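For reference, the chain that follows is the form predicted on its own, supplied as structure tokens.
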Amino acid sequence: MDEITFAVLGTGGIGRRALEVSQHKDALTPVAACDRHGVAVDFDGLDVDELLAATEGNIDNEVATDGGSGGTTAAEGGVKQHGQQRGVVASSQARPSADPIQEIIDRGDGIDAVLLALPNYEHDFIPRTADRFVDGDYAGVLVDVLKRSRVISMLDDRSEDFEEAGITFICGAGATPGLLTGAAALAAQSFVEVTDVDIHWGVGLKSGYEDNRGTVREDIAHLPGYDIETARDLSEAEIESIIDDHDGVIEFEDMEHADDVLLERAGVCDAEDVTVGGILDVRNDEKPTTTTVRVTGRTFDGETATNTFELGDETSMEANVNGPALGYLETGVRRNRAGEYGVFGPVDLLPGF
């Protein structure tokens, strides 16, 4: 396969790890990265080691979709501000920008794929960002790692626009949804009817809470009494207080994760038959529980059984999110080069149910 150039929007925990993991993928060349304040572009390939070293402890993982410093601030909750320069502009490869996303779009002819590693603090945040790529005549691949079920329909509503633009959009391409959604779809192949899909994940933050503030904030939105709007407006002190109240280990039940909608749109089962929950330990490296997918169904000969898929406890969140995201990105480029445009979920790239 020919070389694939890609850009990363957002240099928080997910964006940084995507750049790091890409160095272990022979076909991938990261050529651009941006956050809310700056952009780095080098079509010969970014110096990933320098970029990561320069931004360590100085991360701005927000990108405004309105072209400036506006948009979602999350009470500055996703930003670590140490030193005079914030975020990617601390790198010698980068420079400040009033509209970093537009700079990526303007250079789209040299970028095969774009990973949207953005905090989804508004339900239409990712779709609005995708609109900008359509309006900017970008033709290529867009990949996101979003978690919210209701966002899928917003992207599906744009499918015709993506097709006309020559965009292949892969939604929910991280761990869950993404890797685990695909695992559920493969496990479902044994059955003629799937009655229940249970996804239960365990995450220990090996890269540290400091590197994953946006992810933790998004997860808190799933706790009883919170939603995406209230979580967005929490101060850092309030986030820390919630973590302290749970002794650093937060358990989630019946989350609004896009696995349900993605499995339903692929014909595997009804969305209401999918449950997602998990345990997040923000203070320890080890996973508090084994990440498991259980698919229960009826076989052609009338038997009822449960197929189970487990992730190794030694695999980190970064490995399970960014490995699949970049794998789906590569697959998306293959589809795009073959002239397949529109919206695809992780299951659409696997054997059909």
Contents of the next structure:
Protein chains: 2
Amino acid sequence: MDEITFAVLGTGGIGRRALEVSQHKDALTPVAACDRHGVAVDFDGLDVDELLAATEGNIDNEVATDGGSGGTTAAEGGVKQHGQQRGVVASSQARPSADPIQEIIDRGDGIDAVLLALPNYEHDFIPRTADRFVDGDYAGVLVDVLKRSRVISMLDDRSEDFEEAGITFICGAGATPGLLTGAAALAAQSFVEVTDVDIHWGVGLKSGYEDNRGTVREDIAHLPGYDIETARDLSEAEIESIIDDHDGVIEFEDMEHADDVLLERAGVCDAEDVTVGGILDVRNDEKPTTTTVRVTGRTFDGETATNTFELGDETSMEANVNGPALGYLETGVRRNRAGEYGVFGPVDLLPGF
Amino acid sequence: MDEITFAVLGTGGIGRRALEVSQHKDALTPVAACDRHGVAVDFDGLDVDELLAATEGNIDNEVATDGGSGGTTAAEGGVKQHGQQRGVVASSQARPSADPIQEIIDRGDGIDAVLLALPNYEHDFIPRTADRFVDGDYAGVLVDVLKRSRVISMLDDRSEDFEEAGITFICGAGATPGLLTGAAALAAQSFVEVTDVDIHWGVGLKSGYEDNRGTVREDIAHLPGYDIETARDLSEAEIESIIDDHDGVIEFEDMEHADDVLLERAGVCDAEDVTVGGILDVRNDEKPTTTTVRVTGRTFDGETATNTFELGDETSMEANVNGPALGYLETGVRRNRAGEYGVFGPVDLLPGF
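Same protein, the form predicted together with a further copy of the same chain this time rather than the form predicted on its own?
Let's see the whole complex now, leading with the same chain.
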């Protein structure tokens, strides 16, 4: 494939790892990265090593809002500031900006794809960010790694806007839904009817809570008694306390995960036939359980069977999010160049069912 | 997706099952089917039940040649003729034809996709059939389920012709390479470098040798001491004798299977890092081993791991060939409608690596 230029919005755990993984992809050139404090743009390609080294430990894990509609931030943690500058601005390639996202939109002509590695504590934060790209006449690919079912319909509501703008929006392109829903869609090909999709993940946080605050906070929102609003309002001490209560190992059942919606909209099965759960071990490298996708269905010749996809326990959450995200990004660019616009789930980019 | 009309060339095991499986796919309407004896065309949709019932046991398993370049047929078996008419002509929807494939080409304007379920004893039979579609000004999708590595390059040689004609050719879209190579490409997404792809299949021939002569003959060509030419020249008695020598269970190692070429051309790994083997049990329904894809690689964070994809033992070879073949066919039509022409492997239709 021809060279692809891309930008990363957000330089937290996912954004940083996406930049790092892209170093291994010949087809991909990262040309812009931003957080709320600043922006780095270089159409010859960012020096990713410098940017990551300079901002190491300088991650902005603050609960994000776009400040546009009275949203407030409740986290007291804010930016981990080890350098002289806050967030990405610690890199010599970056400079402070009052509106970093707008600066990237304004340079959109040279950017084939944008990875939205933004926190998602307000359901509509990513959809509203997409609106800004539409308003800014961006025509290209937007990719997110979101997990929440209800955001998909917010994006679908914008489908016509994306089509008019020439935007190909790939949603949920990380590990799950992205990789695992993709595996489910492929596994479904043996069947004429899928009766059950069971996705069970294990994540060991190699880098611990410190570098994955956003992910942990969002996962806590899936626990009984919490939702996205209450999780957003938790202090870091409260989060630590929840982790302590679970001895560092938090188990999730029947999560509201976009896998169900994405499989249903692609016609693979009903959303209610999809079950997503998992175990998060915040304190250990090792996965507490093997990440497994089981797809059960009926074949045309009347048999019932289960096809299975398993990730090796040594693959980190970061590897399983960022490889697929960039893989789907490449596919999105191909679709975009062929003139296909609108909202696509990972499953839509796989063989039809 | 909008409705898709498709034709099947060949009404042997694969062609018949493709028609049957398509009955479960709302988006697909079979409008034409042919074998060497005749052709059935109905743009309102073939009556698949009638066609399959009328031609049951009437399968043309003759070794195919197109008679165009002095090719000869060595099989003495020929058509199993239970009805009054040979092959597909036993259906009330079909009529005899001196050149059934040409009749389908001539009606190509109404056919979005053509599944080439033709035997492949001459390496260039499918490529030469594709040439006929180019010469006949067909603009649409051609799909094959071939397995031989060397045919891919023959198709690649025609890539420019396909592009000029507006043809999207999807090659190797069956169980393997199709489904299993697709699974390998998806499993590869966790890694930045894939070091080893091991594909090991088990096939129990539910319907026995009688209804799968083409498949068994082609598999025998993979055994040590045989190649495609010697396998083509085997009498049915000789094939039965080979099967007897193996007590019905034939094991294959290091097969020349297109999986290697297709993964390499998509950039996933080197062809030499791909191993394909399997066990065929001609006499039992049950699979002699579980079909498994193992993809080993290195993650961006330095770990080595193996991701695994397993097919449920109850899924028949027929289910695993025809579901994916039709799934890739649908994707091919989508690519074609977006103006993407040329030669695509299954992996090319999955997220980029």
